[in-house]
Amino acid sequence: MGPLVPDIITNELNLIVAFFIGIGFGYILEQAGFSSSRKLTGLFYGTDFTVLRVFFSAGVTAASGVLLLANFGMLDMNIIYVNPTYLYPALVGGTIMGVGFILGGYCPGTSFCAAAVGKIDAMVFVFGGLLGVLLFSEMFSLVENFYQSGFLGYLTVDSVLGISKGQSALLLIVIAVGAFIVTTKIEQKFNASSPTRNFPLHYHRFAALGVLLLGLVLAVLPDRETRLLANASDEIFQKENPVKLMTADELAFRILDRDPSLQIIDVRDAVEFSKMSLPGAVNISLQSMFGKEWRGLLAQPRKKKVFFANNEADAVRAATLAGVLGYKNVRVLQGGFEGFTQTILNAELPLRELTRGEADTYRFRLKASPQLATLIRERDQPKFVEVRAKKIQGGCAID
């Protein structure tokens, strides 16, 4: 839910729909038959591989609606929590659990599913997992350090192998689609009265090709904010969408008759932002734009957004960027940073007669030069920028 709010869903729908989506979840895991243990625990004697099938479908569900809500820029998927990989106490715990799932026929979420329909098990069952939860909160001081090792980071599948996350939604299909063909032979073989054996293989197969041929096309989707980075740094594409500049002049007198309409972005590293900035200057990188944290900002339609950088070039690749992704009003600081320091922080006469346009404008410069220098050394130190984004987190009732 986290993920989609305020976009699609609002504040104050959120927990709304998530109570709802939580009550039609419970529904298609009792017609699952997840209330029942013996169901469940089919799974490891090879008679009932119900909860593989519906584990599954979810995780294909779930990676293709992400990837494609990402695509089109409805879901941002940078404040999607990864829960911290630690190697150890994931392989004791993953062991505690499977032993207490194969003994007491539920995991956490089905246990919960089955006593809500008055399973007198699974109320036992939720008990000891409460009693569990108490005990481990009350001794966690002796196991803390155990609990913290073996840490390898926010470990992804794609991040781990080097791939794509749609070449990494694919494999997941290859792989369920082949945990589908091979479990019904085994469910089967040791279950005569098993549905599988009325299952109607040609739907099955047209729904096999289909589920694949979406994954080929997740593989070969190109990835948003890939593509959106290559248009704004297309030249062509920047002469077909032109941004406007601002003169360092101007940008100078705005910034001196402090001007409410006026936002300067800064785009070049953190680095040399928390060095020297102008005031006023928010740090954006062009891979936070992407996301939430600074929407509100971008896209007041009445603030005339001024990016620079310390070249012009970076500046218009990041102005097409905002205007790509539909924020009005942008403008580019022309000649960039340098050129503003050359022209106003450093400005000196020129040894020529000057026309009485030239003269006006240089005694601008003059007069501004210094006003602008104490503005950036007394400056409050912004906020830094590359701002991270509060994870959203959540987890299966499932699991």
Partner chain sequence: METKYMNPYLAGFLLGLILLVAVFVTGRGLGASGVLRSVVVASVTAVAPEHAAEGEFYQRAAPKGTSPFKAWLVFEVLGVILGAFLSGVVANRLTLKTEHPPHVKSRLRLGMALLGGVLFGLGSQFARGCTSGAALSGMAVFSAGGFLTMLVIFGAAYASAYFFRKLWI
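Numbering follows the first chain given and starts at 1. Predicted model only: the values in this text are computed from it and were never measured. For clarity, a rigid core is taken as the largest C-alpha set superposing within 1.5 Å between two forms. What changes on going to the form predicted together with its partner chain:
- Once both forms are fitted on their core, the CA shift for Gly59 between these two forms remains under 2 Å.
- Here Gly162 counts as shifted, since its C-alpha moves by at least 2 Å between these two forms after the core is aligned.
- Taking 2 Å as the criterion, Ile16 counts as shifted between these two forms: its C-alpha moves by at least this amount when the rigid core is aligned.
Could you present the same protein in the form predicted together with its partner chain, rather than the form predicted on its own shown above?
No partner chains or extra molecules come along with it, only the chain itself.
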């Protein structure tokens, strides 16, 4: 379902949504005290840890929410914007920003809020920010190579740490709660007028316990993809939800007949696919079936989606998963591509007497074999590529 843009909410309406989301963002930042540079920098002098509390609470809430929505199949993690990781520019840019934070007392978002409530230093900060961006723009040709260096892809923390997303959420929660406890003790020691002295301790312990429990649940819950994949790979589940098979002869006939309702889906890996595949086939990995990327293609009701892999079992798993995900009119190539090669591509007349029906079949196979071999050799580029959903553009960068 989510993200709602661009299918449910148009790109134009999205700008209005942006405005209202911004109002909420600005309102909360100001309510939290982020329009005060002294409050913001208190974080770095041990006098006021409001920023840390707000920042971590927001991060934990949003990350847990994103994960829960994804686990219930309501948010497609494959197409939302994940900030790319450019190692060296992040290190250098982050360092410059950190020093800028201490000198200026704001970051861009908080400076907008502070300027909105009349802080002159914040207005000057915003102006400085514009000068900084101008400086970067003017020297862009000098730093472009550096700007593009250290690209590690759209890396996520869970893949870096080699744990699941749920476990990284738990880790984030544990770090956040730990930081809340430690910084509150520091603040109570260094700031005699800190509001933390009057914290109702009871409630805060209760809240910490609750959020840690949520983290545990997130860490233990298998994510939706793992769960559905386990189902699709389970033989008992496959027996209870059988997929229809298509014989090699029928598939060969439909290919040669240029059947418009046929959509062949190759579930082998991308390397094998790029070397050789059946005519008109698209390559869909198990993982990408969860996302919106191929939904347009898989959801066409009148298309017969014929899944194949080298063996039948791999294709049955993929087709079962397609069924679980609600896609209809799914077939599996009987005997896999190995069987197809044997019966059709390497068709030979058996050295025994044939019934009339058998003779017809073999005549067809012998005729189909060279035609299909040619089609496979001169394989068309995969069709329907244009129905693939695009990744959403976001973030603050040009690339």
